[in-house]
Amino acid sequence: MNWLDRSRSMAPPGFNRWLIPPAALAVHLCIGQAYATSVYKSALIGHFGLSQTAIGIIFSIAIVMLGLSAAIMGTWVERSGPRKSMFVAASFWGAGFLVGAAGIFTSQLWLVYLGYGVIGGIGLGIGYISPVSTLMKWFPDRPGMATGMAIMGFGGGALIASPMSSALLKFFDGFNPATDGADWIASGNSVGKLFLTLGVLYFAVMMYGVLNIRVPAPGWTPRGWDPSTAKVSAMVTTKQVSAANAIKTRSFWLVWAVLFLNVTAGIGILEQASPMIQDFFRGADGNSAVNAAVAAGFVGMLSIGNMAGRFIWSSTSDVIGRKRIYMVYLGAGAVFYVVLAFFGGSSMLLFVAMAVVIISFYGGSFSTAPAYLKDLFGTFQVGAIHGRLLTAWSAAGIAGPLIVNGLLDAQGKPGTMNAHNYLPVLLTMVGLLAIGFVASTLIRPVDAKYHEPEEELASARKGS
């Protein structure tokens, strides 16, 4: 397995750096399937005969494991290099599906928790951070755009996985539109076969990334680029900070808080998107002007906004700076939430436009975070630092749904609510974003006492 070592993946002179983003995308498009679990959720509920909560825990475990594995394995990923860590991610992600399939075929839910949730979740975490620091080293002149390209794939993975999974489920079940009605739900057996297919398919696609990822030679820079031009702001350091020291700084925890609050607010819409648009346009007779198909289209538009925001806003941060773009995410996001809360029910166009922009900010906060960490802490162990930061995502994945569901439960039963029932939820999100805005303004350059001594950096680079 020596071919997986960092030393064996060093790029030769003249290597085209634009070959790296497709390798990173191969990984992120595959693990982005995590956003498409709703495709087979009803089928699993019927197969196991359990509640939505019991099945929903599968996704929750995966997201928690994403954050934990990224935080715990971040230093190993940085030390081992992208090729080995991407191979490990592909193995865990593929194996997670296979173990999950065994759980479905034998009707043992704990095996699905273990497979897709725990094993697959480890693959999610390692795969998410594996190519990020490598991309920033290949694109020191445009780190925001580089990370945006890769992390955009995670947002867009569901756009591929959802229709592909639906088509495969129909194929495995022998779906006949003439006899199977619109209320058709896939069988558990077909979901098991889907898991087997996805496990093998995703492993193969991720191996494309493993085989094509390269790390730049020490000291490499893009042709014609002057490294001194990178330091255009006091918020961009030329020094290096280790992962162990980074978590001792106030700036790291302020960025953690900003990401946590922005993601929590975004989940407020994502988690409730389909019923939310139907409730906003429910008439006095109790019927909504938005049917299930239109609501599904709205969810698809949010996915596009989520994906596009990861590239557009992260690339924009290369121009206006990371601190300013986060102030836009949080400040403008709070204003748009207010508009949504008080005027969203008056116009469907306004409602959709506000929601899509808010979700684009949600996606942008993910893809801008690695570049912000690079600005504050340098590239020395930015992958490991990024891994620790992703615990904010795990925490938001728990806090967001709890806040939204708790507030809505107090307002009424699903299918009976109107736009005004969402005021407590949306105004709570405004409050979270306002706190995040204040936290963002407090982020400062890292104190020099946390910088790594040059002789230790030289020794570490020689060892790698």
Contents of the next structure:
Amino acid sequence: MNWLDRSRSMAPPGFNRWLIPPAALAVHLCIGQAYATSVYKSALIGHFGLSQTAIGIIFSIAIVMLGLSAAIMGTWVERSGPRKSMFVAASFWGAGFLVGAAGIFTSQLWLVYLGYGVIGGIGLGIGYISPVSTLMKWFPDRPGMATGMAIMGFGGGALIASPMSSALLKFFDGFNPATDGADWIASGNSVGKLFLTLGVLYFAVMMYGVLNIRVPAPGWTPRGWDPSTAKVSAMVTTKQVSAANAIKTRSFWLVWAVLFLNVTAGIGILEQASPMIQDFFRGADGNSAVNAAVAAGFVGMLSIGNMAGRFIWSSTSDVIGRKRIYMVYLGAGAVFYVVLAFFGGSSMLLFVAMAVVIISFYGGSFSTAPAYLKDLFGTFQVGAIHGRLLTAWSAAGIAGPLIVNGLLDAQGKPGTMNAHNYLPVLLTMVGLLAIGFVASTLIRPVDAKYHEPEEELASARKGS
Amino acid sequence: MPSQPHDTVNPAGPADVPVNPATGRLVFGWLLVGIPLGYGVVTTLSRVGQLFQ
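With the form predicted on its own done, generate the form predicted in complex with its partner chain in the same format.
Now the full complex is given, and it begins with the chain already shown.
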């Protein structure tokens, strides 16, 4: 397996760096399937005869494992290089589906927890961080755009997986539109076959990334770009900080808090998107002007906003700076939440526009984070530092739904609420974003005592 | 003056080495990720249209 080593994936002279983004996207588009689990959720509830919560735990385990494996394996990913780590990610992600399929076929839910949740979740975490630092090394002139391209794939993965899974489920079940109604739910057997198909397909596509990823030679710079002429900013270091030292700095934990608060606020909309738009446009007679099909369109619109924001805002951060773009995410995000809370119910266009922009900020905060870490800590172990930062995502994945569901439960029963009932939730999100805004203003360059000595960096480069 | 990360010798050759366009691989790579992504976006947008009808 030597061909997976970092030393064997060094790019030859004259290598075209634009071959790297598709390799990174191949991985992120596959693991982005994690956002499309709702397609077969009802089928699994019917197959296992269990509650929404019992089935929802599959996704929760995967997201928690994503954060944990990224944090724990980050240093290994940095040391082993992108090719080996992407191969491990492809193996875990593919195997997770296969073990999950075995659990579905044998009606053993614990096997689905182990397969998709634990094994697949490890693949998610390693796959998420493995191409990111490599991309920033290939695009030192535009690190935000580079990470935006890859992490956009994670948002886009659901856009592909959702319709593709629906089509495959119908194919496996022999769906007949003439006899099967709109309330048709796939069988467990077809979900098992879907898992088998996705496991093999995703492994194959991710292998394209494995075979085509390259690391730049030490000291490589893009043609025509001179680092010494790059715009100087106090917030962009030329020094290097190890992952072990990074987590001792105040700046790391402030970025962690900013990401946690922004993601928690975004989940406020994502979690409730479908019932929320129906409740906002519920008339006095208790009927909503928005049916389930239209609400599904709104969810799709949010997915596009999430994906586009990852590329657009992260690329913008290369121009205006990382600190400023986070202040936009948090400050403007808070203002848009206020508009949504008080005026969202008055106009469908206004409601959708505000929600889409807020979700684009949510996506942007994910894709801008690696470039922010590079600015603060250098590229030395930025992948490992990024892995540790993703624990903020896991924490937000637990806190966000708890806050939203807790506050909404106190307001009334699902299907009976209106826009007024969402005020406590939305204003809580405004408060979270305001705290995040203050945290963002406190982020400062890292103290020199945390910088790596030049001699150690030189020997580390020789070793790689 | 302490050395900077970019001061290291570049074993891959000088910065003015011509870039190999690798057009075929480039087109294949971007199509591999672009076609499914385009399919996903178009399929999703077709549902979004119902929002404003």
